[in-house]
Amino acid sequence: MTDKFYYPSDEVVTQASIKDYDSLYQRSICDREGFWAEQANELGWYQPWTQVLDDSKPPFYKWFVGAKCNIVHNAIDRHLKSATRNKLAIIWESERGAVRTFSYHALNREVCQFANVLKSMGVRKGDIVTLYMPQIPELVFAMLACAKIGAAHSVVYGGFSTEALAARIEDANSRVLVTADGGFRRGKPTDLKTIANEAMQRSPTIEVCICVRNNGMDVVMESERDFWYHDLQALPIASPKCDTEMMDSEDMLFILYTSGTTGKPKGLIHTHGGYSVYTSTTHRMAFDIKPDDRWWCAADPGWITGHSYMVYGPLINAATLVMYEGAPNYPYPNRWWQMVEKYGVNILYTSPTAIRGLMRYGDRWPSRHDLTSLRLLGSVGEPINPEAWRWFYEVIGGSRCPIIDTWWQTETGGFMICPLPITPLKPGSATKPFFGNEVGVVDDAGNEVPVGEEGKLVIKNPWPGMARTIFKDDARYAELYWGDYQSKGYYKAGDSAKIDSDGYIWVIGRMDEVLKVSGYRLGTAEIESALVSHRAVSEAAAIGLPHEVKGNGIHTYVILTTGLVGDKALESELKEHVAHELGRIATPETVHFVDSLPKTRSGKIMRRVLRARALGLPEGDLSTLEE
């Protein structure tokens, strides 16, 4: 932890629109209700809420109670009415160089076509849509189109493979699976089709695959089961006119999965009202978003920060969004500068790892390029280490942009801790709560630690944004979440933290068996079943070593079937295997063949103790070892 503060220039305080954080605060915590009512009436409704936040039973909180909306209505619906409909929406660029862009009522045209072709093929509210697709404008519009017609979707990243892929298919129960023949990384075309095939054979629900024309590939198309979307864009079903469904506040708006210490991916479920009023007031707030911003979120929308801060809270914010499909550095490393400088981006939000990535090509690429449109700095998906945060700080930011650093969750929907423009910096911290939550680091009895102490990272209070429950799994839900401490009725992010004496939190990471590799979780439970799906291996543990690059890399111990001896081309062989399972990002740094794992009596594998052997640190208590 670091005591010395940067600073926000003269410039930006008098540009910010919040100017005091802490009066703000104070009054967003002492009348909650009221502060996000306040926020709420930012936005359009069909009709108005009788309450705005049901308490009844926790933890089951409801938000908006009464409300009727959908949050595209707010995304694009009302931006029709004004001069925003001829803004742009989204700028597209495929790493190939080609570019797309959308206004809204350009983008509104697409969402209908897309809403009326998912309606012709049996679609109906309350559905869960599964989409995996490459990076493109088509993802953006299946998202909303879903939406629109009051169907949840599911997306499911495009670097994960088919195992990964088959199981939220078959969670979900989804009839219609969107897809793409492909995309493209480094040059290279990637084959989605082929793994969406694969995994539909494993998925018996699925009626309908509407297919996006991206690559050109050639691809396996099954008759009366497959349908290129182009095709059916062409044919009057798709009409350019479609009406928004009038939804509850808490009805379904999607389903995101992610990874648990448990094999099995967890559903999480957000629903149109509170998730609407939480992102877009985190983006509009912590970003101080202006009329003409040009805002550029790199991530990709598989993940809860696409959904939250790509997708939906810009546009509810009315920005133009920035969308690139390919990698930071091809086929140099100053793809992406040159892209800020193109488009005159204001507002640049990537994780640390990407940050690292670059960093890596050293100050001379990002040199060549006007990056003075940049007004601000955003970073997410895992704490930021200091150095890297000074190199974004000085180099892409020539000392004039904030960084916005957040934490969050995929179940949080939105920021719950991150500094606006005008807080003073620590580099590594994500500063103060963002308003109206109060967060704690306490001790397993739920009491707050001394000061600078490392305890475990809690939320005090319900917040508009956060996931409703765990699909089909209520029970999962309030144990996993809530169980800790039900008395005091705190939700458990299941990270380490510690807070300072200036009240800046500082996220360590987290403390389950989930691995955060480039900002993306991963549970080392699907990386040891993904391992001991093939043939040569019975037994297999996952952990995570710090990784200069990645923040976190995967390493994993295997235990042969018997009579095998393990040698660098079957590591090569089960690297490879890990990775058609469940896609490159969760591909092992390394495989050690061992004899036996260290597990405790009642048979749990103790990955701490593989952590502590690899960093040569001390083992803690081995007494429930079995020896």
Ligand code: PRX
Contents of the next structure:
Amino acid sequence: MTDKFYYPSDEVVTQASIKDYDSLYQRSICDREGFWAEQANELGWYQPWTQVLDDSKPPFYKWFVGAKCNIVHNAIDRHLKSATRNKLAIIWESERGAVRTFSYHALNREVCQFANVLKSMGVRKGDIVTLYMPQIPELVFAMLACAKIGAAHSVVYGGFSTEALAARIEDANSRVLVTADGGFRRGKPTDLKTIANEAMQRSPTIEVCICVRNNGMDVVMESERDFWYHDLQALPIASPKCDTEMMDSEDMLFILYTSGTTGKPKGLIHTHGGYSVYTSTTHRMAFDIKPDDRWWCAADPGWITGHSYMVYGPLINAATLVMYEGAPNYPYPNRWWQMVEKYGVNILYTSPTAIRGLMRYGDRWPSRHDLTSLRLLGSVGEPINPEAWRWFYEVIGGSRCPIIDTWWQTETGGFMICPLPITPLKPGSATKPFFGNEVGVVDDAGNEVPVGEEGKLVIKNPWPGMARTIFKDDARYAELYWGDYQSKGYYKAGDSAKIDSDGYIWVIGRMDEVLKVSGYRLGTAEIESALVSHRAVSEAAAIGLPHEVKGNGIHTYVILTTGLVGDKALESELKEHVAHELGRIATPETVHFVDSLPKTRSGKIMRRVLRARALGLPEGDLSTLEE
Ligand code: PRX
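Rather than the form predicted on its own that you just supplied, could I have the structure of the form predicted in complex with the ligand?
The complete assembly is shown below, putting the previous chain first.
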């Protein structure tokens, strides 16, 4: 924690739409519903709400009750009625330099065509369509197409692999899968369709698979189940006109699976109404979006950051989105800086991992480029270390651009703690709560811990962007997030944090069995079950240890099946196995072969003990250790 403030320049303050955080914050807290109603009135609704917030059955809150809307009505349809229709909605560039651009008018035509294709394949309001795609415009079209016809999408990150995809298809009971032949990464084609084929075999609910041709590789297509999107798009059914379905404010917009404490990922549900209001308001206010902004959220749409701030929030705010498919350092470490210069990007929103990864190459790569178009920078996904913060601020932002460090989660739908451009910054702190939110750092009883002490991060109120439940598991939702502080009505984030004497919030990290690896969220239990699915492994434990670039690296401990002896070859095989089952991002740094694992008497693995031993730290209270 540091007390040194970085103050906004006079220019930043002059340009800022909100010049006084404190008074608007006070107003938003004193009249939360009034504040959110005011924000909701910025959007278009088919029918207004009768009640802003229904809090009669906590923690199952409802927002904008009785209203009719569709997120696509705000993200596209409304823009077609003004000059915005001719504005660029998407500028996409691939690693190989291919460029595709879409105005709002063109985006609408693409989305309508995709929507009509989905309809012709029997997709109806309320269905859940799984999307497993590279970072190409068709992923955005498919998401919006689902929303337009009232189907929910479940996007599975393209870096995930067979088991992760199969488990998500199965839980959602999806009948339709949209995928692609593959993508590109570091100059090489990546193969998605083969993984999709294996996943469809493991989880046979899929009746129709629509495949977008992207990298042109040979793939196996099963007749009657698999269809090329370009073939369907050429048929008369794929008309570029399609009505937007009228949805209830609380209808499901999407499911997004995220890792938790068990091996089974949780399907979090977000809705049309509240999520539209929350993502667009947070995006507009925290990043002070101007009509001509070129906004680049360098995340993958497969994660919540991509959903909220690559697709929905920015499109509702009629920004021009920049999208890039590929590695940040390929073919050279100036790939991103080239993009910023070429497209005149005004705001770059990325993760500490990406910043640290690019920082390693030094200042000479960014310094070759004109980065003066940048006005603001953003960070998300994990705490940003002050060293990376200062490099981002000084070298990329020319000490001119405030860094908007946004703390939030898949569950929250949008920013919960973040500065505004006018907020004095402290590197590593996400600063203050966003409007309408009261944030606390508390002990087990729910009482505030003293200033500067570590405690549990809680949100004390409902907000429109909150996940409504876990798919098919209301009880788990209520218990997991709201169970600990039920009498107080607090939402437990699962993070530990501190608040300093200036009221600045410092998020420290996860308190549960969730690891943030390169900003990606993975559960130790998922990694362990992937290991145990290998015939050589009888038991496994996974922990995270500090990693210079990734934030955390995955380290594993395995007990082999009786009679087997671990060696280098088996170590590589097990790493490869985890990558095959879950995805490259889950590949362990190390696999240690051990005879036993520290466990509690009830048989739970004490990962805390493994961590302490690996770091050479005191092992703490061992009274519950089995032996
Ligand atoms: O631990 C916090 C960390 O990411 C977790 C949420 O992960 P996920 O649902 O994948 O969403 C990531 C993108 C919103 C949080 O519980 N986290 C996220 N942003 C920050 C952060 N930790 C510190 N500072 C942040 N800005």
